[in-house]
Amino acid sequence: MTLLMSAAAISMGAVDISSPNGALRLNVDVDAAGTPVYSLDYKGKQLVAPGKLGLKADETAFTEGFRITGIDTVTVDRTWEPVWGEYDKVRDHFRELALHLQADNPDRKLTVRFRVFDDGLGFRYELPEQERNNYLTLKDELTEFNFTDNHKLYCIPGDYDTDEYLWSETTFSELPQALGNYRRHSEAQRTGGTTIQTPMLLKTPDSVYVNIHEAALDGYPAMLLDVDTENNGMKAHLVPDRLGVSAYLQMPFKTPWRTLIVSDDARDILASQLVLNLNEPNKIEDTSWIKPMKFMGVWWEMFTGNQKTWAYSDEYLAKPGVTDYSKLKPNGRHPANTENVKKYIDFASKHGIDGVLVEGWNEGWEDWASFRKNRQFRFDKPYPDFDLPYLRDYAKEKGVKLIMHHETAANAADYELQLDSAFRFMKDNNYDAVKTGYVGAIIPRSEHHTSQWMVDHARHVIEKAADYKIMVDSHEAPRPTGLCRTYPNWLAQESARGGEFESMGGNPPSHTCILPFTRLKGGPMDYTPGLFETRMSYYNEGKDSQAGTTLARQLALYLTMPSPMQMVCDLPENYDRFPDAFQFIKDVPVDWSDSKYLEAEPNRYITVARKDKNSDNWFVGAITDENPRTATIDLSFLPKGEKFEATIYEDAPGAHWKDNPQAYRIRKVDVDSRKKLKQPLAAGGGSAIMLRKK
């Protein structure tokens, strides 16, 4: 329902608007400078001081010299199904407030849209055409964050090219020390400010919680924010291409929407959907095609010292007159090969994994050391020991999919120019699923990950897999802002400090009680769960490196770490070592009709419930950081009078993160709503639930 509640034209004076419960009230008004400014009060207290709003670029600055010219003001209530997510259904419910703003300049006509949810704010831009130059080069934008105390501060380096990083949390005060160590890694650190990434997450002292981050991210650089330290604000800090330039932009133009969501509940951070009620809806008319899935993939054993590599040859064909891969000499250590996917395939056929992917597949890989130069793959051209038409046929008549493994090395130009062939090739051979890879400096070379182009180029992937009905799991790309509710061919990204980094020195337990409250707000993530195995070596280096998890804590993320594109990470072999703890895995599905948080603290504990959306049956997934802890799981969500029976998979007495990460239990009991599980989670461990109706 849409309730056109007044539209004015009015000269000046600051106007309020409330969010529908009336906690959030936002006033928004022009300073003496004619700048414009809003500031957000939560539940009677102010949370967000007075901040400047507006835009700047070589031609025309929309930042000052503005007159309030009308206000629309609507209130909106109404429903959407996603096609796949945590649930079934998504109210959307706010009301808006457009403040449109003229100066004396008649190509200076600016709107600032805001809306007001019961669970934070998101406002934009809107550049409507001008009269005379609808042309502008960007160079900043003026938007402001500033908050009245030293909060505490959850966020990673701000950096141009890359989003792994471990979390810091901070304060305003302490934010230059924290980052200090990352310093040397970061580009925006090379501007001379103390730079973050968002979503970012902070915590007043009478503990409000916001996220900061921003939605539909299109034909725009990704955000990063520049810290003032001293007087706890911080203010929009666009990527630019390595000329300085932020965005080319052309009238009419929307700029992303600036979020906050803010609650006194950190449950309530991880359960808004206001991201998502930010974008478009879908534009996918048909999505029978879009298909959740649980995947397993020829990937780990090359991070894991087995001496596995993804080239087929250690001979480069950057070598003058080298082009034929027939005449290279095979390596003996290229896992891409056709009998080794296959018991992929058969041990993705015998427990129900419905894909498999394959990375090292395809010409190309031995440019990687010279990738300098070329740094071109070709994604129509099978290995000579991956007989693609066999194991096309092969995986098919297991009733198993192979996903798609397209890495760039960063070349996203080569890329676009192979976009056709390579999904045609894809839809020849029987593959619906692609996993997308960035790693590397980005060519055009006056680009970056996150800058405008690489924006583009990640909408136009998405689009173009659409026409060919292909569903995208990209690595190394702008990280997500909700165009996951437009496109949901777009399951899954990565762009954050992933598993994979537990073979390279290992994640803190804190890790992945902090991402969910930060990164996952964006979309879901390939964070890749499911490591039995928590002890290993990488890349061949002889270093040992402990994974910062319990083996059944890594079953509870499949539930803390939602996913509709969710790996099944680890070896088939240390599966086998550990049967009736990967009989979870088996069971967890990957799309949800409801979902109920019941305790969260940011980098401490999570614990989470949903229901399947294909049966009757919850699961509950507990974890907890560094620290042991007693989980409460309030069974008050299931159905009154009926009885269910809860399979706990915990760990056992005596476990621990880092000293004992395979002690594990399994143990049956009945429960129904009346009932509150005391569900102990060892130091860096967690619990893994099947609540299956009896």
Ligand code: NOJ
The other form holds:
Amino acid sequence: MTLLMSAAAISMGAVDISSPNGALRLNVDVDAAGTPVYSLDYKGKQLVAPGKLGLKADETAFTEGFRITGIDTVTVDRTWEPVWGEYDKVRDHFRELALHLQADNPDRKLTVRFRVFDDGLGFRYELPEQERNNYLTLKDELTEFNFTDNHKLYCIPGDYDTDEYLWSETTFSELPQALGNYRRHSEAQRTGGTTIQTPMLLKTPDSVYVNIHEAALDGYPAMLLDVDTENNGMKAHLVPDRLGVSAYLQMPFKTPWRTLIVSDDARDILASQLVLNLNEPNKIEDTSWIKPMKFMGVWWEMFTGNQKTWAYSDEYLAKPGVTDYSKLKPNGRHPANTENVKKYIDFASKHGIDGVLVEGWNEGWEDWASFRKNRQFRFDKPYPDFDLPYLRDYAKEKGVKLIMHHETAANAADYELQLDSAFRFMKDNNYDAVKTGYVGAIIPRSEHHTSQWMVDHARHVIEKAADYKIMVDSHEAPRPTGLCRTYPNWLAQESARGGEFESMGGNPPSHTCILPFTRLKGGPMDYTPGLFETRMSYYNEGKDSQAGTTLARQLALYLTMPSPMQMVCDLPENYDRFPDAFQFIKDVPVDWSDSKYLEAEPNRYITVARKDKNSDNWFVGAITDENPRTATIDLSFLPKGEKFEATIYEDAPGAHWKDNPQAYRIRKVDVDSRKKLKQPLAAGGGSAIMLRKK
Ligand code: NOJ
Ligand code: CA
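I've shown you the form predicted on its own. Could you give me the structure of the form predicted in complex with the ligand?
Below, the chain from earlier opens the complete complex, with every other chain and molecule after it.
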């Protein structure tokens, strides 16, 4: 239903619109200066105080002097089916309000479109075609998110280039202190002492949780938030290019949606599909080639020390004219060699793991090490000790897919030039999936990783990959905003501090208790779970750090950090040491028809049950922070009257992430929907359960 009101009827006052269930109430107005403002009530109480809306450009300011020329409202209730994900059906149910604005200047038309869902709010700016000038050089976005009190914030520091940070649990007023503790990587990444990234989470004293992020980031820079620590407010801060410009726009143009997921039940934040709902439907017609998968990797070997390298040689190619890698002296510490890769293929084949990622297979790593970073990586030139034709045929014979690695060293411009030949080379050699990487400052202009140009680059790569029927797992790319709905070949991204940091100081157990509330709202993460050997001294005598996890918790991460491209990260030898626990990783699916969040508190604990998309089996994962806890697993989600055999993988008594991480046990019990399991979790521990229908 669309309801069009006349301008006269509404120009005098504010407009209200409620969510379908009435819990959220949006108020929209234009203030005395002609600036659009909005506020949001939740369950009859003000949650978001009046905040300004608008865009600032060089040519003209879309910020004030506006009058309302029209309002459209519509209620939409529809359901769509994701190609993969946590649910097989997603309901998209909202009330929409489009606020059409015009200033005296004929080149100042603006529409702000709001969608109020039961689980939150999304709004975006639409710049229609203007009368004379349709080009804008955007300098700033005015959008404010104002709150009413000194709420709790869960956030990472604002940074134009990386999101690989640990999380702070702080408040508006304590934010400068919390962020002051971070070591910034470089001057270029400094955004100021009170800037944070999205997705971020906020909690009010009444325990209302709000996740703030953006949806459908396309053709526009990523948004950070400048925090007003005294007035409990936040303002959009667009990532600029090298010259300080946020975006070059041609109208008509639609910005990404600004999103607020809202609930007084933390579980609803995890279950929300709002960000996906605000993205465009799937653009890929034939999706039969998009296959969720588990994969191992010639990868952890290089992280664990002992001097293993991505590079084939320790000699640099600095000598001009040297192009023949077979002339370089091999360093003997290069795991991407034929014999070693074969071992991974054998192991994956034996245990039914779908893929093997091989990093360090291609020419160029020597130059990277020498910091002569220009056009060094070749994506169609295997190293002399990596016999691709042989491995390609061997993997095929063993029913395993090799996964390509494209580390671009952030030479994005060069990658674009090589894309077609790189993807063609992949297809010619039977590769269907690629992990991309952008380590370092963006070449050639030292642009930022999340600026408009890199956002455009990411979409270009994903579209090109779709043309070649290639699935993508991107690292160091702009953080996800639900575009995986539109491009379901974008199976996973890193875009946060992943499991690899267990070898670089460690991730505290709370880290994976906050990521699902924040980072994961944009899309799945390639977190790389499955670490069984958590003592870094095992790999490297020189290291004494300890991963923030028990072994049983690593199994639970397959449920709490869902991803359709899920790594099985540890060395084959470590899985051979714990074959009974490894059985869970072999059994756990990566694609779901339903998910039930049973218990949740940000930074503290998560318990989730998921139903396998391809069988009647259910799986449960429960994790806690550094405090032990007893999870209550209410099995009432199981179909009534059906019997299930539960195989429970749990921390053994005495287990502790720090000094007894490998103490686990496995037991079986028969259950049905009437059962409530009391599941003890060790400090930094977790539990994983397979419920097999009998
Ligand atoms: C950083 C990525 O996050 C990691 O997974 C990868 O192995 C290295 N870059 C090398 O490309
Ligand atoms: Ca990374």
